[in-house]
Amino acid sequence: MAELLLALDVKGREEAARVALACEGELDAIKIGYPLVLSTGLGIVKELAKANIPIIADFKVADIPNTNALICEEVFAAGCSGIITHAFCGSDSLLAIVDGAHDHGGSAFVVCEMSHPGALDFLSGANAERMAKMAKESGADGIIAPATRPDRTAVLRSVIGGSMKIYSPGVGAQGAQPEDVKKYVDGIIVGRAIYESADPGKAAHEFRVRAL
């Protein structure tokens, strides 16, 4: 069985809460990034968890380790449970997130490859797997890989074995279905497929039946 997380990339408090009300339940996590934090502040982290489901801040985080390390403390002080970074500026920026974000009781997740099609110029096969070991090697939670190309995540699942998390955008939307990956995979992110429907709830619980 694979969790469902939804990525509520929507603007503004009242949107975001009305649609994470409506999916409680049926959610094991939100991930929450820039369109949302920077059209509401960091406070919708609170308003959110009245919902009683956990917040990922989807920041993929790519900077120096002092940096990353102050990231960390706004992110977990905000009541955030988890981080997602990038690992490309090296191990010891990827380490500061890590250390950061275990520190604060918190999990870190590392992108290795995204689900866009531009994904493959830079961030796919090798660079990918050397990800991966770096994610792997640094004590991180998990990583995020591709539902848009199972075959990528099976490779990168073989790589980092079956101790560490993978959560797998690309679901909906994107063309990507739960049941191609979810052999592969802790948990499916879900976002337009959801937070554009009609009835959000509805079509969460209809993502979360389908990942099982």
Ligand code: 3DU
The other form holds:
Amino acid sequence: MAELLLALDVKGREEAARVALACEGELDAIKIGYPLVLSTGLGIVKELAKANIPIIADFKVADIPNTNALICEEVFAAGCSGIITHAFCGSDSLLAIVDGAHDHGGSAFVVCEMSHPGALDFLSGANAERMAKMAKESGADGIIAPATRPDRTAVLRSVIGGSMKIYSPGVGAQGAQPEDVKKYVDGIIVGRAIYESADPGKAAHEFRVRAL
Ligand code: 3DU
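In place of the form predicted alone, the structure of the form predicted together with this ligand is requested.
Now the complete complex, all chains and molecules, led by this one.
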């Protein structure tokens, strides 16, 4: 059984509120990222918090430890409960995010293998497994692994074990189905297939049921 996380990559407060309201009761968390935050400001987090579910900041952070710590301060002061980071900057950068999240009572999730075809250039295979190991050693709460390559997500699950979460993007618009991956993961991440749907609430409901 997997949770449903909405990737709310819409632009503007009104559109964000429309989709979030339509999906009320169907979601376990909302993932926000650059499209929404750059178009509205980080204040959008307080507005989405009315939905009473975790808001996860997908900023795929990739910087030096000090900058990463400063980013964490802003993200958690805004009301987010989780942050998504890259791991390829090294263990000290990763630890700054994990410690930054935990210091603020939040969670940190580490991108290990991405879902798009270009991930095969760098963010896959042995590199992904190394980053999953690094994520585990850092004390991170979970990793991000692709629904589009369920066999790879299964491998990454075996690297991290059962105590960390896996959230998995790629369901819907990128071609994966909830059934492909739900047995390996704790949550599926769905964006366009919900927020571009004529009826986002119905679409979210269907994904939620299929992820069970
Ligand atoms: O393809 P969708 O519209 O369902 O959106 C997927 C979301 O997940 C989107 O926010 C994207 O930035 C994020 N994501 C991936 O798609 C793939 C990854 O490996 C990591 C994050």
